[in-house]
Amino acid sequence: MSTRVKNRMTDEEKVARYRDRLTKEDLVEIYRRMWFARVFDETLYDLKKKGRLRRGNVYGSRGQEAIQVGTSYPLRPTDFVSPIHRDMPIFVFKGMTTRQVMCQVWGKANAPSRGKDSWSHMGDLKLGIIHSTSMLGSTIPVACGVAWALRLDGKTDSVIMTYLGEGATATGAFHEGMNYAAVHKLPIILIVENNQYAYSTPIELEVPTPRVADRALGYGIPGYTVDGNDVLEVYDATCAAIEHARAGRGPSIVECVTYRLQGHADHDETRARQYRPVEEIEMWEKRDPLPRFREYLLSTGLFTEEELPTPPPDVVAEIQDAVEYAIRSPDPEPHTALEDIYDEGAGVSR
């Protein structure tokens, strides 16, 4: 492991222990959500290999569950999120049903996008979910637009949480968006999922600074670097960033140092073992966020082994139900391919 990564793992920002406010019920729900993310990921990988999922790629998030849960759990219903392709469980955490999300993956007529796209290209502003794009850095300018709209509407207590990988911090959209957000003190929390690789490009060839969060210095905003495999550490930093934003003090960057245990997508599994050292993968396997959190919960004395099943049966049942529902759901009719593409209003009056 490089010195750069070691520095990121040890040079962590000191933030308040917001975790101390969590109840036993909160901890159970966080545990459940982490397992939801893991089972969701593993189920789709398995079904793709078996030929039951025949469209699109499967972008795995195994090993990054602590980020998905630790960042989304502190949010209110009135807050907004802009997830990316590795954050599918966040759609459920923010209010979509598991069935809706699975229908989106299968491209069904009753999916949020009505079958016109797959995976994360969907949203629901009523639930506070911003429609995502494939150009990850561009989520930031879009988040700025949502923040401005909320400000114009007098809704100044909502925050916007947008996600991207560390590679996207090298794009122009990232820098322009962060500069704009900082100048206008927009309530945006940028979650950087630093999983060490931008597809196959290692972190050493992506970022010149010791930490991705160091980029925050250029905009005069807070930048936190945390262990992205420790859900409570992620939670603490996220809460600090949210509190900063709600107070009208502007955006923050939360860099979550983690690792993509799988390839970029299912088609990259074999190649990923060629551009990543086996020892590196094995080292990060030992840092798996799920057993780490389970061990922590047991160490508190608040839980018994039986209270922390691996995985929780209800999670498995919920996801299996959603899969079968999606497979049974109707495909979109051919004529709908041209619907919702253009503005079909009356036009401009003359």
Given for the second form:
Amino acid sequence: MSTRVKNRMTDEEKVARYRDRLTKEDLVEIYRRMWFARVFDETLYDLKKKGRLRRGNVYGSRGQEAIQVGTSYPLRPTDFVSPIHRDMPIFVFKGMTTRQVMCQVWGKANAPSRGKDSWSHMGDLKLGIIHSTSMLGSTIPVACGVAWALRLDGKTDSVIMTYLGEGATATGAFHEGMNYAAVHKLPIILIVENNQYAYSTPIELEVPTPRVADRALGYGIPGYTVDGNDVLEVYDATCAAIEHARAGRGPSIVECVTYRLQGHADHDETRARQYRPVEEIEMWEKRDPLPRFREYLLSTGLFTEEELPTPPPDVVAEIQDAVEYAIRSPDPEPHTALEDIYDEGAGVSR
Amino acid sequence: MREVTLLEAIRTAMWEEMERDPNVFLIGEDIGRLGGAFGVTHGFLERFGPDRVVDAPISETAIIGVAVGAAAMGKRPIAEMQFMDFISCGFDQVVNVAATYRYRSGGTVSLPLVIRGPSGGYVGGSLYHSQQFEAWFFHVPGLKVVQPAFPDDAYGLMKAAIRDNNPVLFFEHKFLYRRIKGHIPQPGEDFIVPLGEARIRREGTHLSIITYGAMVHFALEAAQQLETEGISAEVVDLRTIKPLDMETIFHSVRKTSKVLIVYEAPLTGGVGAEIAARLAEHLFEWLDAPIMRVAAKDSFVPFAEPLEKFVLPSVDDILMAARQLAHY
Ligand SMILES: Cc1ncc(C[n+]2csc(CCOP(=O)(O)OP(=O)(O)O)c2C)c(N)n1
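Switch from the form predicted on its own to the form predicted together with its partner chain and print that structure.
Shown next: the complete complex, the earlier chain at its head.
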């Protein structure tokens, strides 16, 4: 069992209460997005079980919604993200339509990758979404390159938010990328979704320091550790890191401590209750970020119960519509498998 | 004899070698507590303990590097790549460090290590969970490369790989893992399939289909169909890709005089190119037809089913090429 969970900021890390600038509308939208992430997941799990999802694994993010929403909410359209396998909802939060995302899931011709690659490997640079691969950590150096291009273009107020599990901070690519970002003070914000297990491997076999954010010490950059199940705490720390980056002061690591409530992917449900203590899972169920945020909102006195439906019906409708749209969308033509390998345009500088 | 799947054959060989030789140990991601993403090392942690079944961090460079260092010291590590695709993240250790070690030590250091893991397509794994990278390593001196198609070979080759004093890359086709069953000898029989020996899986007289991995099964299926059409195809399963067993290949081709080489990796620069070149160099006068190849199209393995099907070779592709050759 992971015993080293520290989910409180130390005094010197206390950041401003950026949350105080959120309006009632913001809070409703944050609430809605957390439900979007939850329903998105539940829908795909369900369809997979029913055999209606043709290919790909569902890497569920149940329990991690506060991170996906709290970190992406403060971003501007001119900022960039590079989400990982568990972050499908972030594509929507950064501007893709739910229909596009579902078409990607079903490998359809009208999907962002035209059926070429699976699920979270899509991107859209115009929307500020960097394409990733399966190779964990490999996108961090790429994010540095995106930052470099922005610097060359004089666009110094964009930030790049790259996501990573705590396990993937063990990769060489992570280290080389973070080191590069720190040396060159690039506006990178590394969000570590510390759900305490990398597949079956507990955090103490991936990370030797008490906190993942301690890795920041090696790069001389700020490292925050926050309660990843508290969306407003996540929001505050992210805003601090963004401000730091926009001011040209370089990268930060924001470690969000959470728990993967499900298996590594849908195929791992049984075993994930064997390699992890069931009491641990049950304890974290009680810290579910969704009811927690709802209770908080009700406690402010700003909301009635009716204003906070579980789930919001428009979220369910939007996801349902996207699934149906994806299912009736056309499959890619076989021969297109040989397209897009090279850019066939003229090879001169634009 | 025991009837097992290809996966169980590999698992059993590793288990028996670990029982036999305390120098053998495993290192990889999720191989202990989980027993491996595909369950190949299920139960090993409980039996052999955490020093011999190492749940490593997500660090392919470190996993392979640790295997290299330990092997140089006389251990016999087996490093698992959760998917063979991820070997690219430890490429430097394989190609620059492991492959060269003996050479740069002036022949004083042996490097008995195995790097194994699931490879190959036909499972909807998309770009990074489907690749057949054997040609990258085929190109590198100092490495051996193996891909079994049947449980008995998997069992015997894994034992040979573990006992070999050189770095061996062991590609396990995930499409075959649980689909293919066969018999392996009883424990204690000490059955080994020597590295570098091909095997004729089906005798024939009109053409030789030279292949390995999952394509062996496609070729056998095609050969059965061809027989009903009056075409007798011999199927040569290379089993070891490097070093190549040219003697068996030459022998078969001298008999049939027609050659079809089948591999799952992209056509260009694949293992089949080298085989074709050697045949052209040495058996030119024996050939009654141009050497033909069936391989994946020069693309990545895409996600969507119609795309994956289009890129990867099929039984039909083999049938078409074989008929063309037979009627040449
Ligand atoms: C370089 C590399 N090695 C291995 C894998 C196989 N793999 C996929 S996800 C995963 C675990 C990731 O754990 P973590 O980074 O903590 O993220 P989480 O899945 O917990 O969100 C592994 C080992 C991979 N994708 N890339």
